[in-house]
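Here we start with a single chain on its own, the form predicted on its own, put down as structure tokens.
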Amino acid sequence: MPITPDCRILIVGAGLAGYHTARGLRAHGHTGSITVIGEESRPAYDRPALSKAYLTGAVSEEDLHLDDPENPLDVTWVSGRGVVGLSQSPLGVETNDGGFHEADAVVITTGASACTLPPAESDSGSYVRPYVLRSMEDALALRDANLYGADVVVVGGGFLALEAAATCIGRGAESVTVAAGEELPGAKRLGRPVGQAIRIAHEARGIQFAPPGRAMGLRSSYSGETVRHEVVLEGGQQLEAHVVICAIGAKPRTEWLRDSGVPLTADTSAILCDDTGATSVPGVYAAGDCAQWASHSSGLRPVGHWQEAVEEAGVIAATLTGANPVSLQEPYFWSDQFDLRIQGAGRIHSADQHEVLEGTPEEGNLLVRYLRDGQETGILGINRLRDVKCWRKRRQIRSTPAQQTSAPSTGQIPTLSR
């Protein structure tokens, strides 16, 4: 529901979705105050490079900042403050310093926190939390770790895990083992040929893959000041390492909303929204990794993509300002692993069939299309930038006042990295 141009808007979360919501509001002419509360004590930044170029030092923290220092957004940034509660009357949020921030509309973009491995049942009490890659602090900790000559185990088979594994090889690790939970990483989501191509490329550069089996826990021990880890897999197999990186998914950061009246999903505690980002609480909206829109719930769209967060922010900005409805485009994700540029577009998650159009896993140049009930729903290319670009251009949805914000499809919803 549109608000007046001078209304106060509070955005809780200074990540990708929060920043683009604020940017969209100003672009649509909102003149009222916009306050963005962020838990981290740093400017809003982009996250994809955290597992790649930032870890290698190829880009700096400043390179990842979303706001343009020469043309900054006209917003009030409140950094280093966590939120502890939401009030419906008056509408606003309480922060962990005892402050209360009142607003006419609240947009929640708190994102998600990384899941991690628990201590193994036989751990002696010396458990050391593995590295994760969700925030700048996480990436800084891993960047500062000495990987030269180290044995590294990466737990997870998604793009984030595979990107981290590739980066570790580049930083001089003695060995890198990926515990993907399946023989071919990504095959369950993207098809066997894609999983083969990824595994072949990584093994050619020295990365090993653990036998299929879910990682159950982590055991740590000390020898002097040196810590050693054992990742325990199903069946009892153990993977020894100096460094363990965990990339097994994330959970919405919504624990502060449990008694707020904002509806959350039973399985992940994501915020339930319609396809304008509105919740059932008047004046409260949500976007990004903390939210489950109606099109996610029904299987129309996947969750966890970079593009999804940006487009949802645009929808909310248009909704609040009364601008023409914004159409969500076909889902899109990408990943850079060694010299592989993997791009996927469309509703790959809903497919029940896939076909290799060109290329082979061995050559690392696959072009794969995805179908449901015989109808094409998506495309994936490995080093096929032009083909994927052309496919996306053909499927582009033009925004008009009469259009809705989601496209029809069916299927279950996996979580991809980008």
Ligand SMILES: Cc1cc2nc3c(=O)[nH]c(=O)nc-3n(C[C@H](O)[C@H](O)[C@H](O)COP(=O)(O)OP(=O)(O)OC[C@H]3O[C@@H](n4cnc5c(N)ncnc54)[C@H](O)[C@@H]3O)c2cc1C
Second form
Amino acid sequence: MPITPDCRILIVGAGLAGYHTARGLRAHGHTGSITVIGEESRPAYDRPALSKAYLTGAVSEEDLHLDDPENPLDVTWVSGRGVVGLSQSPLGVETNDGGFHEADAVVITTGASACTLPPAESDSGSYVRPYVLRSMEDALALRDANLYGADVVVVGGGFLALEAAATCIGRGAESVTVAAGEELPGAKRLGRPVGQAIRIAHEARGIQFAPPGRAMGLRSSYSGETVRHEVVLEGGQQLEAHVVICAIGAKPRTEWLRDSGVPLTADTSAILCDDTGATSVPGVYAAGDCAQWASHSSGLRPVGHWQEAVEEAGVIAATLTGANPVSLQEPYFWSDQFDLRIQGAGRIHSADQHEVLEGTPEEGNLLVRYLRDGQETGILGINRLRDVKCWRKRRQIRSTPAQQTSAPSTGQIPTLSR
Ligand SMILES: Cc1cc2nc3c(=O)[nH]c(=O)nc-3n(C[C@H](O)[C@H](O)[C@H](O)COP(=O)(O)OP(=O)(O)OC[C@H]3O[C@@H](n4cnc5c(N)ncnc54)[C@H](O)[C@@H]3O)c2cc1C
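Can I have the other form now, the form predicted together with the named molecule, not the form predicted on its own?
Time for the whole complex; same chain goes first.
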């Protein structure tokens, strides 16, 4: 519901969706106060390079800052403060320093946290937390790690894991083994040809794949200063490593909303929203990786991709200011691994069939289309920039329906997929 231009808007989470919500509000002429509360002490930054160019040193932290220092947004940044609770009346949030911030609308953009491997069941050894990749802090730790000559195990078969594996080879690791859980990484979600293409490309650059089987836990031991890890797979097999990177998914940062009355999805605890970003609590909206948008007309949107967060922020900014409804594009994601650019567009997650249109897994230049009930729903290209661009242009742009009046359906929720 539009609010007046001088209302106080509070954004929780100073990441991608938070920044773009603030930016959209100002672009639509909101003149009231905008406060962005973020638990991190750094200026808001973009994450995709954290598993790629930032790890190799090709880009610096400053390169990733979202706000333009030459032309900063007119917002109040409250940094280094975590939000621990939401109050509906008066509407506002409580921070971990005991403060309370009242507002006329609250937009929640708290993202997600990386899941990690638990300690392996064992009578001996200790547990040293593996590297994960979610925040600048995480990436900094991995960037500073000495990978030269190291045996590295990357746990996870999603894009984040594969991107991290690719950078480790580039940084001189002696061996890099991916414990992807399945024989062909990504094949369950994207189909066998894509899984084959990814595996072939990675093996050609020296990456090995562990036998299929879930990673169950991690055991570590010290010899002097040196730490040695064992990743224990289902079935008991162990992978030894100097460095373990865990990229097994992410969980929405919604623990602080548990008793707030804001509905969360049963399986992932994402904030349930309609396709204007509104929750069922008046004045409370959510966008990005912490939110599951659902629409009566087009179903559930995928979660965990850059474009979703930016677009959802834009929709909320338009909704709050009463600007013309923003058109949501088809879902889109990309991943860079070595010289492969993988791009997916449309509703790949809901497909029940796929077919290769062009290319072969061996050549690494696949174009795959996805269908549901015989209707085309999405496309994926590997080094097919032009084809994917044309497909996205061709697809009808769906516009955001007017404010929904009833609660969105819960249905089958796609999980965070990186
Ligand atoms: C390493 C990495 C690589 C990626 N690469 C790609 C890619 O190649 N392609 C692609 O499509 N997508 C990629 N993504 C996904 C994309 O970056 C995310 O979808 C996007 O960052 C989500 O934005 P967000 O604002 O929801 O969350 P974030 O950007 O994570 O921001 C959330 C912010 O909220 C803060 N916060 C959390 N809880 C609280 C609290 N209680 N109080 C205050 N602040 C809080 C967090 O500290 C964080 O700063 C990548 C993600 C990661 C992590």
